[in-house]
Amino acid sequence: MSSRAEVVVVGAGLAGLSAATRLAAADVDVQVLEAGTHVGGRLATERIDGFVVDRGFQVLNTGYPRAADLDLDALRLGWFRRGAVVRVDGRAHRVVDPRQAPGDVVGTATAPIGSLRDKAALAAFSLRSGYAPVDRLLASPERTAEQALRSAGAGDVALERFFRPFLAGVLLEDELATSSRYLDLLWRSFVRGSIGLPAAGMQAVGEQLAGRLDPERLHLRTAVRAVSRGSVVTDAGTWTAGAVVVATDPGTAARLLPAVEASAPRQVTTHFHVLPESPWREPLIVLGQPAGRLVNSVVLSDAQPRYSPDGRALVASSSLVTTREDEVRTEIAEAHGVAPSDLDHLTSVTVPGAQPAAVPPLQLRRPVDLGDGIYVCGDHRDTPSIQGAMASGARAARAVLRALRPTTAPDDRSAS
């Protein structure tokens, strides 16, 4: 069977959906082909024994500029507090954003994550990243994240007890070898935004975008075997199109488009447990210890109560290497101050290729127009994040519109 469309988008992750919804809004005949059984790409959610379980520990950061594309109210977000819990010598210490919890300033100032000078350096770094113009951040000398933090005044204690475990859970690497420019952009989003979980799980983000498309334009379980100028080959037949947008994971993109060099070397293993009740009074992430296997552990249902069907606490604990549940159970229990026997193991998931690396030199806004009517988007074309995926999808849509609707195409200088 052969079909024709003005534009075919390969992949229904956030990049592909961001491109497709923009094209559809411009009255372009766009069709989306997705190999999997759901929309949203790596944002996947299932229900296990009534609990809402995402594919790994994932969150939505409203500080991302492209979060403005979403109806956040409709997602019914539950919120984490800005900050973290640091355990030192068995004691839990809270390090929180003083803007959100002014009464906790003294506790944060006395937390054992370095000297007052270290904490002043953290505040200054946050102010710079959060409020300096983006152009100035991107024009600053590029180095590794660790070099940038040390240059900002963070000492060994602050690095090992706070920055390294906190950032490892986001960057999925604990050497802090990530580009300082990406660190600036990432920290900016933390300073300016809030971290939340949709009531129905992270897959709801992709489903909201897909809901803006005519259902007949979305084709699940449709694997693409080959892409060439004006042609997309699937097991069911060939599509012809004026433009093709490849919006897949990096490995698939590189296979379909030999000109694309992309990989996703970061991986993460997340263990989900259930506790009879939460041991905490507020939704804060607990950072891993310097000698431990975990990078973090958090009671998800403290931030989003709808993740639990009955008031019990749903806990997610992540490591950067593949771990067995029995290898980290004691460490998880110690993080939350409970007995190992209190933890009821729900499931574990390892996500290989969880995100691309962003090491120096950072390649922001990599080309999405490959010529000959072929386009590519995904977080491997921008930053390894929800923001990067959606921003690259928006750029691809604008590039397609410039080719197909040159008199009405939007200005590409608009926000990424």
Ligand SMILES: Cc1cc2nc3c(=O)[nH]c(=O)nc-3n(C[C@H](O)[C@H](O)[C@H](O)COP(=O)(O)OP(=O)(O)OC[C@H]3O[C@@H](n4cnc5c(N)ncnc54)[C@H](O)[C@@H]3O)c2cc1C
Contents of the next structure:
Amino acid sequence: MSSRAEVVVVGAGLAGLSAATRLAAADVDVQVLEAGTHVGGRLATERIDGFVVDRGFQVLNTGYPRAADLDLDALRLGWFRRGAVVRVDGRAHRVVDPRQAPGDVVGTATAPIGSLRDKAALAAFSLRSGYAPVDRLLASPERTAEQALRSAGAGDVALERFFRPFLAGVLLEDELATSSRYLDLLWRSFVRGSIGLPAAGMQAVGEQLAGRLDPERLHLRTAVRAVSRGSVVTDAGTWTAGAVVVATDPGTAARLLPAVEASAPRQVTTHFHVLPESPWREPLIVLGQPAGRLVNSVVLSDAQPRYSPDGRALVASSSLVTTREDEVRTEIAEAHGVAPSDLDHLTSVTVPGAQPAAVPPLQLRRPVDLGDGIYVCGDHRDTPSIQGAMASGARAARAVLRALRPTTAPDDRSAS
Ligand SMILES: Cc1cc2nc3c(=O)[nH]c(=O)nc-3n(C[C@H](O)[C@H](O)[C@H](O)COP(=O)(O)OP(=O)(O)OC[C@H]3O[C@@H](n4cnc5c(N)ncnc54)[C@H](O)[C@@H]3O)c2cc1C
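Next up, the form predicted in complex with this ligand, please; the one we just looked at was the form predicted alone.
Every component of the complex follows; first up is the chain already shown.
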């Protein structure tokens, strides 16, 4: 079978969908070929015993610039509080953003995560990341996240009890070897935005973007085997196209396109449990302990009650090394102050290529136009995040439009 399109997009993750929806909106004949059975790529959700279970603990940060592309109201987000619970010697301490509830200033100021000087340093770091112009943040000398936090004034206690477990859950690495520039951008989005879960699970983000495309443009269960100038080979036949946008995960992109180098993949294992009820009064993530195997554990249904069919609490607990459920059950119970026997194991998932590493030197906004009518996008071209995937897809679409519609294409100066 041989088919023709003006543009073929390979992959229906957030990057591919962001590119395809922009191209379709510009009246380009675009077709999306997706190997899997769902849209949204790594943002995947299934229902297990009535619970909404994402493929690993993931959240939507409304501080991402590209969140502006989404209809957030339609996602019916449930919100986490900004902050975390830190357990020290068995006691739970809340470290929360005082802007949300000024009454929490005293509790946070006395939480055992370092001296007042450490906390003042955290506040100053947050102010700078959150409100300094992005260009200035990106012009700062680059170092590792740990070096940046230490030079901002964070001492050992603040690092080990708060920053390392908090950031390990986001960066999926606990050496804090990630680029300080990515840390700045990430922290900026935490300072500026809120963290939420869609009522129907994280896959709903991709489904919302896909819903803007004519269904006939979307071809699920269509794995692409090879890409070359003007041609895309699948098991079902060959597509010819004026432009091809490879929007797969980084490993597949590197296999399909010799010019692309894959960054090291970060992995995460997430265990899901059910508790008869939530032990907490508010939706806050509980951080892992310095000697433990978990980076965090969180009652998802506190933030998004629709994740539970009946008011029981759905708990997600993540580790960076592959763990078995029985190895971490006691640690999960201690995090929430419940008995291990209260935890009913629902499922566990390990995602080996959860996101690409972003170590120095950070190559932000890597080229998306590889020449010869071949384009590439995905979180490996920008930052390893929903934001990076969507921003790279938008950039790829602009590059394709410049080639195919030179008189009407938007320029690329607002490349957030
Ligand atoms: C457990 C976990 C937690 C995360 N938490 C967060 C978080 O809290 N916040 C955040 O911002 N980011 C988070 N991320 C990262 C975020 O999900 C990704 O950065 C983003 O979704 C990547 O999107 P993408 O479009 O670049 O790639 P993908 O989502 O990987 O999409 C690529 C698509 O290409 C398809 N494909 C692959 N090969 C082929 C082929 N040969 N032919 C056709 N199609 C193909 C795939 O099936 C897939 O649908 C998390 C990721 C994971 C796994």
